[in-house]
Amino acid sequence: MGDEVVFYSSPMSRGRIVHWMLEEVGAPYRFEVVNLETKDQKKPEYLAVNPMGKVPSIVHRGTVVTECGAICAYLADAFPAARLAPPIDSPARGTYYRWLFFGGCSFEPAIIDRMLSRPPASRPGALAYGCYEDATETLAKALTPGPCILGRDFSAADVYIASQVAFGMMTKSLEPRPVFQEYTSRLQQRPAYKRFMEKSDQLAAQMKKAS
């Protein structure tokens, strides 16, 4: 079988985060456009892929993995060459879970609900991330030692949380801290993240041209 990974997505969506992660893993992928616009997320082909009718999924090896932080987790296991993940016996495994999974289950609920102006829950300890004050401020604090997440290593961890702060600032629902500013565009700079935003552009256009 070979290792090529089938990459179901849009080129404006929370695929975003898997397309840099194939870029930075080096993984030969080949992207199936799901146009939202025409409601393909919804067709039975797409559906027998991933039933919730979202976008990104991927298949490799002939294993369906959708969600974007297992996604990004799954990717970086199996392509260890590009040291997207601490090794499973280093400590530092735990963090990089820890942070990979905060992304998540705390981070992007909190800026989704502000984007959304959603008010505030009448008992914050129901929800995952508490309240957004505390979600922001602890991400904060873990950037700020930098350069990433995990200190000096750049992981899988970096592409979906960064990925995750620049979303927030562009929608307005994050405040745009200087340790969030620094933090993406120093990761922006990576010659990865660059082919990626130049292929999605083009596949954005070829969109639009065909709409």
Ligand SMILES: N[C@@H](CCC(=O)N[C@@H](CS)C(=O)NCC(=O)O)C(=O)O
The other form holds:
Amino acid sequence: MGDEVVFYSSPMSRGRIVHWMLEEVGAPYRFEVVNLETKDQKKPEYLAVNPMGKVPSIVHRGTVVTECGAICAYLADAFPAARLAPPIDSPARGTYYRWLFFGGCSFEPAIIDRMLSRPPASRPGALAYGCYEDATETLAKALTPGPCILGRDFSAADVYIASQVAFGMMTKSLEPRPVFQEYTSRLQQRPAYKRFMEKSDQLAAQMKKAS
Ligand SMILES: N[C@@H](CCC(=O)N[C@@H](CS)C(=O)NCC(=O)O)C(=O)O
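Same protein, different state: after the form predicted on its own, show the form predicted together with this ligand.
After this comes the whole thing, all chains and molecules, with the earlier chain placed first.
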């Protein structure tokens, strides 16, 4: 079966988060393009991998993993030499899970709702993230000590959170506070980030040319 990660994605999608993560862990991987324009994600071959018909997905050692946050956490554990997750018995492990799950359950929905101009909920208490202001302020406070979400140590949680923060600022659904700008600019200097960007841009250009 080998140790290759099969990576189903599109270069213009949340799969960018996983692409960066794959470069960080140094995993051998094969990029299988799922063209969202031609609705490859809803074709039976791909639905057999992810019945949600969404990217990204990975298959590794015969197991399918979907959901960006889960894939980042999985890859950090599957490729421990990259040291992108605190040890299982470390107190930092709790903080690491906390922000990984905050990213998927609270921060991303707050940003997407804002991007789509969805009206504020009539019952914020029933909404997982409460209100946009609380979700963004909470993250800003957590990032203030820096340089990473866990303090000194860079982790998979940073790949996930920094990607969302950058996306939020790019789509103007997140105010470009200095704490967010400094955090993303710092992490975007990482060699793995630069490798991912170069490969992703190349792939996007090839797809554009072929369309
Ligand atoms: N919760 C999923 C969301 C995945 C998702 O929404 N992917 C979008 C691209 S960014 C997609 O595949 N959209 C195509 C579609 O729904 O048809 C994750 O975190 O991986």
